[in-house]
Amino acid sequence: MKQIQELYPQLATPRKVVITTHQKPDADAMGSSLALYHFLSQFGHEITVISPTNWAGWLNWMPGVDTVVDYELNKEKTAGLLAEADWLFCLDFNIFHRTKNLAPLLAAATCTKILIDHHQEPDSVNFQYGISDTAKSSTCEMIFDFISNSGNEDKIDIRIADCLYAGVMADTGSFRFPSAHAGVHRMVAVLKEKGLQHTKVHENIYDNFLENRLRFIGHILMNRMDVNYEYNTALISISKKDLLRYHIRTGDTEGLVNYPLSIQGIKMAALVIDRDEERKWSFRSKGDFDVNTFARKHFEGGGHYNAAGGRSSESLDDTVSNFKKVIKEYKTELQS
């Protein structure tokens, strides 16, 4: 994989470009994709953003989201776009299977593939250019660097600023996580100088839900959260029945895994949701407990040191039982 800097001189030559990200894109995935879309558009490139799946309704305020192609609803169109593309930017994921059913098309595409991502253990051999930096707070921070380091910071407009801020704010937990290093705050200062209204972006991300979500969260915290102080761990398990009862939509469970970490002494939080085709896991931790390694070893997942995801093809009850079994192996680490 060649250095991303080698692309800078090529930006001025118009090309057919596809930008994609992981399934069920969050604020960082959609924000980085749309920010890059608005940036590259200024060079005359013909650009399409493709999402592998649908996305949360609370992302629909983002400038340009109305142009995003949902692969699951437009499979033939997606195949045609990839067949004609000169460049394929892959953002906020580092291995094709994180794009779900879109993965085979990405792997088969013959265009130049470019990786911009901050997760551990990238599949570098499948990309011609790219950068993978786990020290970065978010992919949105990396897109900001891509723009700035290529000498084009003057092209950051309010559309790009809104998208970048949304992603970096979400991925740093509103700047409370350790990943919110000094460079992140310098980036936000630049965005503010470009006209960013940060309060509006915050409200669009965090104050943009329906009443049923709040009642759902109350139900889950009261009835579906198991706190185990022996292992300083909290587990939330959500059944399909829970999702249907409260009419839960894509994005409504975002951030739920973080709630148990507010409990004094809890070092690890785990969330499992019963989806149609599999059980989806989310893991969060404080301090020196590595949930990336934990997820990779036990739940076919991975991510960051303190934030990771996983999956299981077992039933909800069985995967919960498996979690309670394997967590015993980490008693010493979780008690330290």
Contents of the next structure:
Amino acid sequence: MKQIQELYPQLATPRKVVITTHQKPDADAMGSSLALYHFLSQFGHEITVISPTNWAGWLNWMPGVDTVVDYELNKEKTAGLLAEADWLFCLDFNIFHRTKNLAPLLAAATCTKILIDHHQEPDSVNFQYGISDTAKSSTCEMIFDFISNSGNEDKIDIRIADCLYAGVMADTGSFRFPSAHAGVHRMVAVLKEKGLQHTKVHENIYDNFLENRLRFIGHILMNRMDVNYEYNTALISISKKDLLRYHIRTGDTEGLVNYPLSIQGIKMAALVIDRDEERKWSFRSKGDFDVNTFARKHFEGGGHYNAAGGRSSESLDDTVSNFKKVIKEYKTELQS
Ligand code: 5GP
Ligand code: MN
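Return one more block: the form predicted together with ligand 5GP, after the form predicted on its own shown previously.
Zooming out: every chain and molecule, the one shown earlier first.
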């Protein structure tokens, strides 16, 4: 994988570009994709953002989101766009299987593939150019660097500022995680000077749910959370029935895994949701418990040190039992 800087002199030559990101894109995935879209558009590139799946309704305020192609609804169009593309940007994921059913098409594409991502263990051999940096708070921070370091900070407009802020805000837990280093705050200062409406972005993302979602959270915390003080761990498991009863839609469960970490002494929080095709896990930790390694080892997943995800094809009950069994191996780490 060649360094990302080697692309800078090539930016001024218009090309056909596809930008894609991980399945069920979150604010960082969608924000970085649309910010790059608005940036590259200014050079005359012909660009399409493709999402592997649908996304949460609370991302629909993002400028440009109406142009995003949902692969699952536009399979032929996606295949055509990938066949024609000169460049394929892969943002906020580092291994094709994170794009679910789109993965075989990405792997087979013959265009130049470019990685911009902040997760661990990148599949670098599959990219011609790129940057993978786990010290970065978010892919949005990396797109900001891409724009600034290529000498194009003057091209950051209010659309780009709002998209970038959304991603960095979400991935740093509103600037509270250790990843919110000084450079992140300097970036936000630049975005403010470009017209960023930070209050609006917070409202658009965090104050934009329906009543049923808040009642669902009440139900889940009351009836579906199991706190184990022996292991300083809390586990939330959500059944299909829970999802149906409260009319839960894509994005409604985002952030739920963080709630148990507010309990004094809890070091790891785990959340599992019974989705149609798999049981989807989310893991969060405080301090020195590495959930990336945990998710990789036991739940076919990965992510970051304090935030990771995974999956299982077992039933909900079986994967929950498995979780309760495997945490026994970590008693010492979880108790310290
Ligand atoms: P979340 O729990 O919010 O879905 O994901 C937390 C972090 O783990 C994100 O950075 C996400 O990209 C990563 N992640 C989530 N699920 C998976 C997975 O199945 N595999 C890998 N490698 N990473 C995941
Ligand atoms: Mn991210």
